[in-house]
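In the form predicted on its own, a lone chain appears below as structure tokens.
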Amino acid sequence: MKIEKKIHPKDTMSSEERIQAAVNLQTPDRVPVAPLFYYFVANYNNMSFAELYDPVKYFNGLSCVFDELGPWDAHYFVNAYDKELIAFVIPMKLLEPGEELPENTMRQFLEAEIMTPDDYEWIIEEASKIRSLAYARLVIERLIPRIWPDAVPRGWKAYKAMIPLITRNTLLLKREIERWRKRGVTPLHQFAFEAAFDTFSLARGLIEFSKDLSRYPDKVIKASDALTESYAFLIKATCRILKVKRAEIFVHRSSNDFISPRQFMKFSLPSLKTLVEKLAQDGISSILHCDGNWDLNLELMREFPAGRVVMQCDGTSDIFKAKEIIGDRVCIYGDVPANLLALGSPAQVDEYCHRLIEQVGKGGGFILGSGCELAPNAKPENVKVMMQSVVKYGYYTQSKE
């Protein structure tokens, strides 16, 4: 579906034309802006958080933020409607508003020894077999029965459970995409997934898998690597199920927090790069959720492809830094930090916001957002005061006072 609408009166590109140039470092018309709504959805419409996981209920909610706080350009879905399937993005035991925890107490999740040292073998051998799968298999056959066993049996009886859950799952996230089109609002990505030397940190746990880096470091490299054609198969799936060119990849374990840039180097670049150009190759841009800090990654990132690559920062990283230093080839999103967002006053998140779209966004490849996930107590004339903000100062046509 060709999306024609415009969300503001002196657009004169539509929201998919223009993500699609800032992602490949063209100057739109304007800055879009795509910030990242889940817990604030539930806070402004006087929800719970356990009522989330309804369908309805978080459209609707979602849909009332935006005609009252919005418009914005890119629809950023990070919901999952059934909690097994979390495990496809953060691959770790958790507990749940409403279930283990209160209702409107945020998920947490729980630093544990999902994965084995013995999975690494496993990967690399299955994935020599049919190395399209061997992803899906690691995650549907052996890590999402360890997180829930009462719910999910293992090996191939897993499918018989998870299956249903899939197939609802990706049809309520089609319509949602069909109807935030028809709203004018383009789709950021399609399901998100984490890649694979993060999926092993976060399924291994920080100690242990801290550990393997010594123990076993041509394991860990090559079972990483043995997953990229199976990444690259579910990603390019989903894009042409949901009928968007590009993908969310969450690294949240490959900043400068976790690991050197020496180790992102050995470990965690290859496979990633590899994904990345893999998609390129497709004509699918890959958003990298970069959490934490990257600041002595940066000069590395300059080995992904061109324009091909978004960069989203999430308040920690230097984002100034970043777009002096790969800003000629990645696209810089980002990032009106949750800190300010909650406690700062309208008057600050403007002064930022401009700061933003005047200095990251100068010559294009900027898309402006929250740093990370919206603070969930941000106060709504701060988040009406950011999406304002690329009216007020970032059609790039305007003349400059």
Given for the second form:
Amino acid sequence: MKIEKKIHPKDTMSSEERIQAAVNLQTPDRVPVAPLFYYFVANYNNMSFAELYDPVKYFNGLSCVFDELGPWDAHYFVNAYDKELIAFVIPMKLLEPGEELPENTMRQFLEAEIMTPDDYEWIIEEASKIRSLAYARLVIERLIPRIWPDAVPRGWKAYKAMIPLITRNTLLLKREIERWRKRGVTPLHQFAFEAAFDTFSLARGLIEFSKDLSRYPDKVIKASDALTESYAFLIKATCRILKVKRAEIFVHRSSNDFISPRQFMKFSLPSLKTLVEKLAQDGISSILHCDGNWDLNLELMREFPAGRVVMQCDGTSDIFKAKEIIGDRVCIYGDVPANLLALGSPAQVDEYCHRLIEQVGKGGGFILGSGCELAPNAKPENVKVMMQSVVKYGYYTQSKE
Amino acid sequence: MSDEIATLIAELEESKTLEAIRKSLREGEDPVVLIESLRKGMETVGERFEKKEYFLSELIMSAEIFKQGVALIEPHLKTTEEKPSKTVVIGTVKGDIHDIGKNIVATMLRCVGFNVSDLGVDVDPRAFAEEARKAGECIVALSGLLTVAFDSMKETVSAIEEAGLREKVKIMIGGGAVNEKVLEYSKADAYGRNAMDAVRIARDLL
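Please move on to the form predicted in complex with its partner chain, as the form predicted on its own is already shown.
Okay, now the whole complex, with that chain kicking things off.
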């Protein structure tokens, strides 16, 4: 469905055209804004966190935020209405609100060894058999059954448990996306995935994985490579199903908070670059969810194909430096920090958004967003100021050309 | 040999460091000297981390080698009267169960000679105050990844104040979203962005 509706009176582009222009490093009519909402929706609507798993309640809650504090340009969703599917983004054991945790406590992940060193071998051996399915097989047959041993059996039997969940979530997302499109809001991405290196880091646990990098570096590299084709296959398929040309790829563990630029270049970048290039050949842009500090990886990110990659910053990287170093090749996205939205004043949020729009938004290639997920305890007045800043300062025709 | 051990651990040579320790022990080297060389090597690791030559994964690997090295040496150590080291009471604050950063900070503090009392995760403000009372003059290190941790950090500082311990106790905070603003909000004494910051701050505070 093509988006016709304009979300602000002075807009000359649809939200889809605006987001895609920014991704392509062009100058849209104004700076687009696309925050990631999750727990804030519950807090704002007096819902429990556990209720966010209910697609109707989540949609209605988010609609209420949209009507009262929005609008925004893109629907940036957390793609799981069943907790088992979270493993595609964060393959870790987790504690859930309303289950292991009190109702209004955020979901928390446990550093446990979900993946073993033998799994590297399995990936290298097995992946070479059916390359396009290697990643799905790793997650469905091995990781999810270890995270949820009571709900999902191991091996091939896991598909019996997982296929209905994957189908249900895909249909729910498809419907949700269409409803947002009708409101003039474009989907930011397809079904999101964690990149290979980062999947290993999360599933092995930070301590064990740090040792792996020293003890079996070659296995880590070979296993990452072995998964690349299957990532491309899955991403292309989900892009087709949800009719989006942008892929959300999480790289939670590739920042300089965890690894050195040397390790990034050796372990994480090669398979990520191959994946981005494979997707670019199909006209799909990659949105890299770059949590943590990436300052020393920036130069290396110049290796990505120009105009095909978005760097999403969470408030930890120097976003202004990112614009300077890679702004001519990579669209910059972010980064109103959680602590500013939770503890700052509306004037401080306004000032920061203004600075982002003026400096990082200069010439286009910029999407305003929250640093990672919008802080669950963000002050609503701060969120509103952030949304309005693109109208106040963001029109290129007025102030930027 | 002891200098070699310091160099090997600083270079993150796991098997070579452990082999050098085994060899030194066989040759009758003083185990205290060997522990000291491991510590010296860890100081070099810390310096490289500060200079951004090493990053967290290297810090973790060095701590792993340190741990294995100490395990080899320990059975050879004679019990001696050691002067008590300074205490850091550490924990992840109430409402937050993330412990990886807290564990790394605790390990690094132990590596440089602090006595670390680790209260675990989701720690009640009163438990921090109680442990600080037992420790006397000490540092309380509060860890938290989530933004909800800001309030728990503030409550913990208040609990320590209410227990009448604020004069004796220095409080440092750290983790994910902690910055100057959170420091101001929580009324702690200092904040750190990483494990080596924590070591530097702990040394400065005492």
